[in-house]
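Single chain ahead, written as structure tokens, the form predicted alone.
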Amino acid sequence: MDRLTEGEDCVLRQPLADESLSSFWVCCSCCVTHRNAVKLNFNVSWLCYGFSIMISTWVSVIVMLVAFVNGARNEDDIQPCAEVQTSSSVVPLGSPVTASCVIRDGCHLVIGQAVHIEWRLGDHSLPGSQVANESGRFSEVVIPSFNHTREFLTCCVRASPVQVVGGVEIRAGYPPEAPQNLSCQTNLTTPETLTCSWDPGQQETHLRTKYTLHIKIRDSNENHTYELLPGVHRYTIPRSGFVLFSDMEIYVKAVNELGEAASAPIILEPISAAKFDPPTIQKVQVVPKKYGCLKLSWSLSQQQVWMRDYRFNLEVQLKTADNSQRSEQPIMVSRVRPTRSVDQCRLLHGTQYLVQIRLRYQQGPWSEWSSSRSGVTLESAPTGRLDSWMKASGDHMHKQLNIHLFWKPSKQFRANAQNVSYIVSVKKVPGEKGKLCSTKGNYCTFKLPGKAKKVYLSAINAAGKSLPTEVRIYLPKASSVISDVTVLPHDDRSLLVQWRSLVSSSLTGFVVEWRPLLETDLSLTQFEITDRNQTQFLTTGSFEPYKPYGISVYPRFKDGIGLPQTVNAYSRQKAPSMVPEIQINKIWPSHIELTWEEMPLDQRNGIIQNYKIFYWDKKGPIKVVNADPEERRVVLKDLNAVSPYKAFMMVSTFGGSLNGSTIHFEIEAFDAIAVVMIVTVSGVGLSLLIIFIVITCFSNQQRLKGQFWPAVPDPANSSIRRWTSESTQDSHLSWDNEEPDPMYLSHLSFLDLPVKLSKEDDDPWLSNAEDTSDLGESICGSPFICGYSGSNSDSVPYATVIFSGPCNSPTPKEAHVYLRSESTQPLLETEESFSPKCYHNVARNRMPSDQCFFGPSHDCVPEKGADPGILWDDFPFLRALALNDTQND
């Protein structure tokens, strides 16, 4: 051990690796080491010799004396300055510790001065007890729990600064635990090894430790021991250590510096701990005559083939090609040789498998599965029912009923075939004849027949055919009694309906039906019938993330099918992948209106939740307007004139949200120019009417007065004043050779009768109202009688006298239909028609005799032997109309 030069301060250093940790010294500067001298001495020799040949020979002589001087010098003076001592440098972890200080007498440190020992662990110090004698130099301590894996324990003098006089290490951890779970396996592909593992344990030892895996094989005595590196817990047996067929004794043991522990000892066979290869399936057979039964033909691989006489334990694996049907268990088969086929039974008629098989010998390990071999079962006729959901439309009124059938297997049916066919007919016996469709698909639409109040479907295959399954129809109705229909997603496989229904004592049930919306074809159509009780359902399915499903529930009741609630819904949402464009549309002076296309449906990726529309313009913030998702559109209200905008969308859906691409707009300020403009063209346009119209009234200046300003006639200036009494005097008139006295009337009017009059005849103006006019406006008055006077003329007719031909016919012998206005008030053309009266004429008697036109009335009934030549004598007014019928002739 090196000591230090005289002076120089105690350090602490690594032990060598063949010291004792208990012996480890740590020395302070009291005296040149030996080997110090030795080197000085070689150094010095050299230099004389060197001298010796340059100068005189008294120099070499005094450096022989120097060298002979330290050579005498010894080991015997080299002596700690302290020793340090404790129990044990290696502890269990958590023990206690003690140490003790003893500090040589010969220690310059505390020549001279008294002697105050310390204790440090690590950078700790620690409460020491020191010992009551002459010198002091002696100190012990307890360390109660020692806690560290590794650490320092140093004695220290108390002198400025503190001074390091010795000084051990410590280790502390625990025993080693017995290895667990030790196991071993052949490998028999070339080369043949046994490789054995095992567990450590559970807890760390914190220490190094040793393990060996110990064998001994007993039919030879031979002994194995293999050790391990350490941190390896496995180990690989060569070919020449094991034999296959002879039992071995194995165990591993461990060792650390507190103690050993050895596993439990296993006795294995190495060919009984073999894992074989996966072996081979050669083919797949049917078993004749027997339905639901296949052959399984295999063998080893080409390496252990040489062990094919031996028996093994087989497990078979069955599953349909279409994965719709798995045994839950593989199928054991017990001391079997490779050379025998396996025959497979209680299978699905009809049906392709995939087959696969694994194999171990006695308790070994399985191998691993083979792979696959199909094989179909032996076909016969399909068995069970179907499950049917059928809906209607079009007129049931008029039995024009479209039907739309979907079906599925139920639990108990079996097709026991690949290729299956449905049958949808009229008639139980399936034929052509009632035949309705078919079809290898999963629904089916026709036209039903009128009468048919059912129909009936079956399946068919090469074997025969199934019973059939009746199918009602039930024809749709108006009615609902569901409500609040919600789907959750249950997982990304799975979907959960729930809905609400009313109480209803015809409602037997409900369905629910589910298919994709991007998808067309209707065989991917999928229901479920549920009780009237149930208000909810779990759909389980190949439901794709981010995809559209249409989900509804339908009502059944005894009499038919009620109107459905449907949803859309999704098994997993994400943000759109798109966010249409922003368009606009109107622009106010302070507000704006902006719309959008709709969303393509495979573009968003969920349920949109809400359109928020962000916009900003260089001074204000940003503000948020959301919009309806139905409306897809929005007003911004409030926007400043002359500021530039920005705006962009983000679509929401339950999943995520995405920002669209901003657009710029702005709102132009009112101008005046355009305003002067728009009132200058429409005062122009305005003005163009009114000269239009003073132009129109004055053109049609005679025709507007007639309108507005009717002329009325004046009875007081009327020329019926002039008839005097002496005119009814004058009779048996000459209308042929006597001038009548002149008349003047204001208004008269033909009317042209297509029959003749007579007092036998009904009353033409009850018999016929639409042959007389109102006063005021004749009849005659028409383009094709002679003297027309319409109703354009600017006086009105006191009375109107009916004539029994043409106006221009000769004049009748019967006497002319006059009717006498009774008003006497002016009249107007305006004014309503009036139903005759009797009118009161003065007889030539001068008594007074009533004369009744135009039918008969309450208080007047002509007479029927009247004579009618007395009636011109009478009247003068119509006295004058015999000259105008004379002048006509």
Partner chain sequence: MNSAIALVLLLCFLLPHLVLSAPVGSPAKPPPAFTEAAEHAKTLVEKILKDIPAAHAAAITTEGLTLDPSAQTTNLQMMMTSLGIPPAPVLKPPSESFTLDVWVSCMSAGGRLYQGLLGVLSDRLSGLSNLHADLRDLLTHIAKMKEVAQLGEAADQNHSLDLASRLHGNYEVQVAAHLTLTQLRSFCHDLMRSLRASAAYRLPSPTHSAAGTC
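Numbering follows the first chain given and starts at 1. Rigid core (definition): largest C-alpha set, two forms, superposition within 1.5 Å. Computed from a prediction, not measured in an experiment: that's the story for all the values here. First, how it differs from the form predicted in complex with its partner chain.
- Relative to the superposed core, G94 undergoes a C-alpha shift of no less than 2 Å between the two forms.
- Shown in the overlay between the two forms, fitted on the rigid core, is a CA shift at G450 smaller than 2 Å.
- Remark: with the core as the superposition reference, the CA shift of G560 between the two forms stays below 2 Å.
Moving on from the form predicted alone, kindly provide the form predicted in complex with its partner chain as a structure.
Below: the lone chain, stripped of partners and molecules.
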């Protein structure tokens, strides 16, 4: 068929009134001839068809239809500019792809201009591989390797801008792989189904791959095909789709646009692929007269009891009730019916076993294990020997040894019964005579008879007794060859014990003994005997985590057991359960001592690594002090006395740490105790001093009296010589030891006093004898200080100056009182003279202008009525003093 150009296109004209129907037919046939080319597809053909069967249709109807067709044709004039064709829209990934593009002549983009065609694959242009014909309106492109799983190939015309004139989608992938590992399993519980699954293959096809499951039942020649959802690689066939006791051929077919593949068919009988319910063990019995045998009666589950006439494969799992022995692999029993019991032999005698079974039919999947039932084999006498470990204590010199004997079954020992007891006897043949103890436990404590060097250990059950095991009695020795015992947790249930030992010719081996420290039951003590070359041992057993165990290593010598080395160990440690409460023990002005109680063993949860005290005040940083775990005390130093402190303790094990509660404390500036002590010591010291002084006073009464209260000679009964010899000596000594009296006379003048003695009763100073008793003192040492040059006369009047304050007072507050002495005794004429150290008149400032003479200060009333001149004349000495005062002022 020729392609139509636009100029040759059939144009349906609206028929004129004078045109014949035949002319329309010509046109119509033209249209039909070129219908495909110009794509006047539906409307035109429908129109022609209508006219061919209804020749006598009214013209008006025809006109309307033609008009409709004409309108439709105008719409179909909008055609794609180009047609793109490819060898295949779906290709294998990486294969070459060829495509062609034809630009239509009517494409307005190419009218009247050269055409340049470009190819684009996605967003990328394809350079260089295009071939154009002469007109330039045909192009072909070859993609040598199509590496996209899905991409659009477009044909473009180079214009401004480049115009896409056509395109095609190309998808690439791989043909499906044959499904692998097809397997099916029947489910016999309601609803009964057969589920098949498979692997689709490793390679991704990148194409939509459809899987179908094909089943053929051989006996009935039924075929079923199940179409599966994409991406699902298993299918569950309903009960109506399979027969339980017929062979079925099953395979899976995978199909995509590049090909198909089928799995290798499997042939199975669905009942053989059924996973049965766990069977039930009805009972486990002993086999009469057959030691070590058990008879198992079993059945299928109630839902599958209809299979009871078939033979199944069984697996029997046997383990002892105490879990000490377990068959490594289940025992296989083939082709047994549920109606028949199964015997299992070669078991331990007199032992309780827990039995489990599972089954499968032919080569089907195993059922789950049944619940376990127990059974006990027939008993027989114990066999094999016992391993023992003996510890002796007491005074062997007095032949009173206490023996702790522990034992355990050796690898060869068989109790052959559930109830077994042990007898320790000094006799080889156990009997009541010589029996030391009988127990069901694993240890025995007894006093060793004096002559016994060995004992015998036997196991006894209801069926008999074992051959006795000889146990030699080893005496304890004081020698120790073991050092550096270390224990390392190996795993949660074992500890690795390592030790070092000195080389000793008599050393025969070691005994490793361990026991839980929180338990007092000796039966929990376990041991292991090693040879002399072994320096480590892996203890196994029920080590509970966070619980302490005491592990001892004893050296075994030829003639005894040496001293052990013992350590505590944990299989696993964690942070302690509690922290001891901190107690303040002592407080000093700048430091404090804290103590705490020892932690209970069951609260430690591990070996205490250290105690850390964290303390801080408001200002300072947190300080940390480590305490020795053994001491349980710590002294915090350099504390600030004014600031309150907080502190808490952290207890650490190798498994973690725990912080305790915070305490508050404050350092006091003064230590009350110290203050009390100081005061007490001071008081005692002062008291002692006072007592000493008092004693001294009493012992030296006369001397003190002379010092402080010098004897005033009675003028009536004394002479100057006598007084001087008695009193001045003391005054002189006192003067040497005391401060010099600051009150001095500045000038002394000799007076010529008339010898005129008044009566004592009339003189008021006599009534104040106590005041004048310190006459010598009041004179302030005038006999020594003042420039007394002696007197030629036998009777020298003298005066006394009375100070209201102490003599050594720096500033006398009271006016000086001068007393005239009635004494006519010579003034220290025989005293040796020496020069005073200094002189100054300290009383000048307070010297009143009005002098009081011979009267107390408070009675001092200037005698204005008297004639001063007469008075001074009467007392020239005093006048000289007054004059000097005046001059000084």
